[in-house]
Structure formats: C-alpha cells, structure tokens
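Below sits a lone chain in structure tokens, taken as the form predicted alone.
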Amino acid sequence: MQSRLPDPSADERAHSDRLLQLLREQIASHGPLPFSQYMERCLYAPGLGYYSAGKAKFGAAGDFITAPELGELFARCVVNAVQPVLAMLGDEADFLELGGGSGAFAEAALNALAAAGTLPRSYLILEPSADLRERQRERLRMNLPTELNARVQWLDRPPEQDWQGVLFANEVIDALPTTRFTVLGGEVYEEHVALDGEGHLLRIDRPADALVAGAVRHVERDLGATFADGYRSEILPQLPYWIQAVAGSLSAGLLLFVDYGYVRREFYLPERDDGTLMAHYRHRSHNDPFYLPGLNDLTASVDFTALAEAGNHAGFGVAGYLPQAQFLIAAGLQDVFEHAQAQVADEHSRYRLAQQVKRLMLPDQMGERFQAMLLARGIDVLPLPAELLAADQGGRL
C-alpha cells in the first residue's frame, strides 16, 4: 500500500526522521512502547507530533476533510440543535469546543449562533496544538467582527470552576492515544512497539496490565461471548476517566461529539478482527503506524457504547444517538440548505452547497459512519429538537 502513497518532500522525510529517532531513544532507553504511547508521541510529540508540528493538516492542502472543512452547513445544523439549551441557560451559558481544528466550525457556529440570537458568553477553544491555536486565533480575527471575536478564548485545560452550556466535539475521541489488544491462549495481552535488530519498529505484544485486560473483559462480559484466539483491536480504558476530565465541571448542559464508529456489538464484530486503525495521509488511508511517523493521522473508530459508558459514569445520561445523516436533517438541514442557496447567485456556488450535503449525507460518506451522540446532565427538561429526539437511536447502544 505504500507504494500508492504520494512522496513526501525531503524535509517532510527529515522531519519524521527526527521523530523516529527520538522513539527509537526512548524505546532503546525504556524497552518497548504500548501502543497507545506510541501513537501519542506520533500525534503530540512537542515540535514532532503530528499535530504539534506546522504541517497543514485540514482541507485540501492536508491529509483528510472534516465536516467543518466541507463548508457552513454543518456547523448550522449543529447550532440549531443546541442553541435552544444555551438560550434555556441563560447569559452564564459558555460554548466549549474541544480542538478546533482550522477554526472554521468556530466562525460558522459563532455567526450561526449571533443570527439565533444566542451568543454564549464566551466560546472557549481547548486546543493542545499550539501550531493548530494561532492558526485558529488568525482566521478568527480575519473573518469574524470584532465583537464576535472578542468572546473567543483558548483554553490551557478543561474548565476547574464549574460552568453551564454546551460542550462539542467533532472528531477528537477517534485521535485519543487508543490501546490495542488481543486475545492469545484465554489471556489478553497488550501491543507494544519494540526495535528489531536493525532498529526498524515492529509490533510485540505483552500481558495486558489489570487496567487494559479489565477493560476487554468488561467488553466480552457484555457481548455475552469471549474474544476468539488472535483476535486484535482497540479499546480506551482510559475513556471514563478522559470525559470525567474534560467535561466533569459542567454542572449543566449538553455534551455533542460527532465521530466515526460503531456500537459495541458492530465494532467488535468476529470479522472485524484486526481492529479499525488507519493512518490518513494527503487524503489517502492505510493501515501502517509506521509509516513515516509524524506525518501521518493515527485515528481509531468510536465504540459509542463505551462512550454511553463513560459519559454514565461522569453523571451524564444519553439524551440521543443517531448517525450523522439522521442527526443533520432533525437538525434543519433542509432550511439550512435552502436558505444558504437563497444567499448566492452562481450555479457554481450552488454545486458546491449540494456537494457539501452529498458528503454529509451519503452512506458512503460521513450520513452513516459518522454518528452523534448527545449527553445531558443538570436540566430537568432538554429542549433539544423534537425531530431529533424522534430520531433517536439509543436504544442501539
């Protein structure tokens, strides 16, 4: 597969090279990596990760599209579906969007939310990317006016005093450092990265701790069936403890995350038995964490059953879960759509409207491998959408 992907430049290559290097050192000071260490040092390495680093990542000059990336239409959709929660809150509510990536769901969702007439009172940014945060901080202050602008702030860490509003996240728990496991003789081992004896990386695997072996056993408790020997995936133990962090001082108001996976029965499905990492580079995917680290997207599917879990256990209760498609159209996306088709002119401008809700949309775009999940705590009654609560899915999880 690898011969299918583009060359990278001579400072791309020296640039992953470093990287390799540095994993090399702390692999031949420290022994093997699990795997989930691994790919946070790919991603987040100071300086080297791939989101730490000033290579473009979004949109057409990078290596993958997101919905925000495609146009204003999503961001719309996403703030019809939570602006009734910030008006019920009040002038305390905040908006709190967990990496903002380029900055473009920010400006949309920040005009969206002045023409719904419910700004919060700050739109909070926590972004770990100090690269990602000034470009963010530049677009905004280029395209947003300036009292739009005024109320964004970029946060170090999540919020320590407790606060109201909404909390949302688009494709941030699929780039968590996942773990990956497998099953061999009855037990459940973890992987890890180790050298060869040419200093190549390779993939080894360990007992699991009681953490991560926990963790898998509490999955096959609720499939009602044990993993078959060999079989290998991700899981995040870590997860419970990830939302308690980000989201545990929100006393009220509503969590949004919208990412691509499964619910657990289809996530860890028998023929799914190499798991569901990819890498993503210049808008091609594969299946080599190797390759070229640092410069390419690690990402993992969502198990939303897991994520239902841990949101339970931080005192959230699902308020809803639909595929992306399902979750669009309760949304508005229809008036959304029409209404943007009303403020432009040219045909080209119009194809390119209704080729942002065909990748929206389609199965065979983000309408169905991509889901939402909401969930609520501190509010006796959700005003959410009645098209969205109609759509609801959770019974799935």
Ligand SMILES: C[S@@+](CC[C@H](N)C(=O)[O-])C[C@H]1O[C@@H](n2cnc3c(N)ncnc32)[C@H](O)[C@@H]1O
Given for the second form:
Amino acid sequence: MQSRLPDPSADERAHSDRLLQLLREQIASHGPLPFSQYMERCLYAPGLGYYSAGKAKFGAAGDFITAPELGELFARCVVNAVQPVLAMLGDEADFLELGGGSGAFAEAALNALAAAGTLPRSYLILEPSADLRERQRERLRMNLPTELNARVQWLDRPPEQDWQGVLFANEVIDALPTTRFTVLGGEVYEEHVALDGEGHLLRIDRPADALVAGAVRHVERDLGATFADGYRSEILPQLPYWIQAVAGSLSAGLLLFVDYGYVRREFYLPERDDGTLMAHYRHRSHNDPFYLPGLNDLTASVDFTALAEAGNHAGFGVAGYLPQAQFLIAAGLQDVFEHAQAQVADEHSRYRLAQQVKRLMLPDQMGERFQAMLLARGIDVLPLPAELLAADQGGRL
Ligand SMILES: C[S@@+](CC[C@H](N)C(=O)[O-])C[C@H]1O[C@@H](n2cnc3c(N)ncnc32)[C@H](O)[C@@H]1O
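Take the protein just shown as the form predicted alone and give its structure as the form predicted in complex with the named molecule.
Now the full complex is given, and it begins with the chain already shown.
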C-alpha cells in the first residue's frame, strides 16, 4: 500500500527520520511504548510531531480537509446553533475553541457572531501546538477587524476560574492519543511499539494495566457481550479526565463536539476487529501508523457513548446527538447557503458554495460520518433551535 502513497521530499524524509531516531532511543532506553504514547510523540513531539512542526496539514496543500477549511458555511451554522445560549448568558459569556487548526473556524465564527450581535466577551483558543497558534494569530491579525481580533486570547491551559459560555471542538477528540487493546485468551492486552533486531518499529501486545483493562471491561459490560479472541480496537481510558480538565470550570453553558464516530455498539461492531485507526498523508488514507512518522496525521474515530459518559461524569447532560447533516439543517444551513449565494456574483463562487454543501452534507462525505454532540450544564431551559431538538438521536447512545 505504501508504494501508492506520494513520495516525501528529501527534507521531509530527513524530518521523519529525526523523529524515528528519537522514538528508537526512547524505546531502547525505556522499553516498548504504549501505542498511545507513540501516537502522542508522532503528533506532538516538540518541533518534530505532525501538529508541532511546520507542515501544511490542512486544506488542498495538506493531508486532509476539515469542515471549517471548506469555507464559512459550517462556522455560520455552528454560530446559529449556539448564539441563543451566548445571548441568554449575557455580557459575561465567553467562547472557547479547542484545537483551532489553521484559524479558519475562529475567523468565520467571529464574523458571524458579530453579525448576529452576540459577540462573546472573549474568544478563547486552547491550542497545544505552538506552530498552529502562530498561524492562527497571523491569520486572524491579517483578516479580522481590530475590534474583533482584540477579543481573541490564546490559553496555555484550560480556564481555572469558573466561566460561562460555549466550548466548541471540531475534530479534536479524534486527535487525542488513543490506546489500542486486544483480548487474548480472555485477558486484556495493550498494544505497544517495540523494536525488532534491526531497529524497525514493531507492534507487540503486553498485559494491560488496571486502567485500560477496567475501561475495556466497562465497554463489554455495557455492550452485554465479551470481545471475541483476537478482537482489536481503540479506547480512550483518559476521556473522563480530559473532559473534566477542559470543561470542569464551565459553570453554565454548552459543550459542542463535532467529530467522526459512532455510538458504542456501532464502534465496536464484531466485524470492525482492527479498530478505526487511520493515517492521513496528502489526501490519501491508509492504516500503517509506522509510515513516515511525523509526516502523517494519525486519528481514531470517537465512541460517542464514551463521550456522553465522560460528560455525565463531569456533570454535563447530553442535550443533543445527531449526524452532522441533520445538525447543519437544524442550524439553518438552507438560509446560510442562500444568503451566501446572494452575496457572490460569479458562477465559479456559486459552484464552490454548492460543492461545499455537498462535502458537508453527503452521507459518505461528512454528512453521516460526522456527528455533533451537545452537552450542557447550569442552564434550566436550554435555548436550542427547535429543529435541533426534534432531530435529536440521543436515545441511540
Ligand atoms: C484535526 S485538527 C482540527 C483543527 C480544527 N478544529 C479544524 O476543524 O480544522 C486537530 C486540532 O486539535 C488540536 N489538539 C490536539 N489535542 C488537543 C487538546 N488536548 N486540546 C486542545 N486541542 C488539541 C491540534 O493541535 C489541532 O489544532
């Protein structure tokens, strides 16, 4: 499969080799790395990881395209859906975006929030990658009016003081370093990355610790069945702690997560017996996490039942769960699209807007592969669009 993937430049290969060397040294001195730690280094090792180094990543010149990168329609719909919550919370409400990517969402969302008259007190961005932070800063400085740009602040860590408002994250949970597990002879094992005699990376299974084994047993109990021998998949045992860390200080407001994934019984289908791990390299998807480490994005789908449980655990109730296509319709995509069409004069721009809608909506593109989950707390009657509540599929969780 690797032969079908485009070749890296000599510089890119040298960059990947530096990360590979670092991984080899770590494994040689500390022993095999749990897969989650391997993925963490591949994505976030300072200066070398996929998100920490200066690669293009998003858009046509990168490796994949996200909904905010397609154009402004997605962000305008998200703003339609959440702005009644911001309006209800009043002048003190903030908007916190996790993982701002190229800054495309922040730019479109701030313009839409200003147009709706519901600008948050601050637009906060929590972005672990110093490289992406810089790109976001530059993009917003260049493209936003000064009074909007002045509301943007980058955080080094989640807010520690209680706050109110909306937390939004598109395609962030799929980028959290995932644990890979398997079940062998009735016991839970965790996938690790080791070295063979020639220094090549290789995957091995070691008995899981209590945290991983407990998380896998919880899924089995919830599904009412044990995993077949040799079944292999992903799990995020740290998800409840992560939600608590990023949203624990939100005293009143809404969390909105959009990502690709499934409810638990679809995530752990018996036939999906090698999990959902994917690598993305220049718009090709493949499943070899050892191919050019640091140059590939590594992701795993989201178990939305686990996200709901983690939210509940942190004191949030599920306010809505629905496929992206239905979320966008309920959030007024038709009007947003017609308005955007009326603003452009040339055929090419109209065509591009229509293409954007297709990518966002078609079931085999983002429409049904992506889901939106809304979690709320501290609000008696949540002012969400009636269409959104009507389309809720939370019962499937
Ligand atoms: C696939 S990109 C999505 C970017 C953007 N949201 C979009 O839709 O275009 C994943 C983003 O999540 C960020 N990220 C990864 N782990 C994170 C964490 N623990 N907290 C906040 N952001 C994180 C990455 O640095 C990157 O900006």
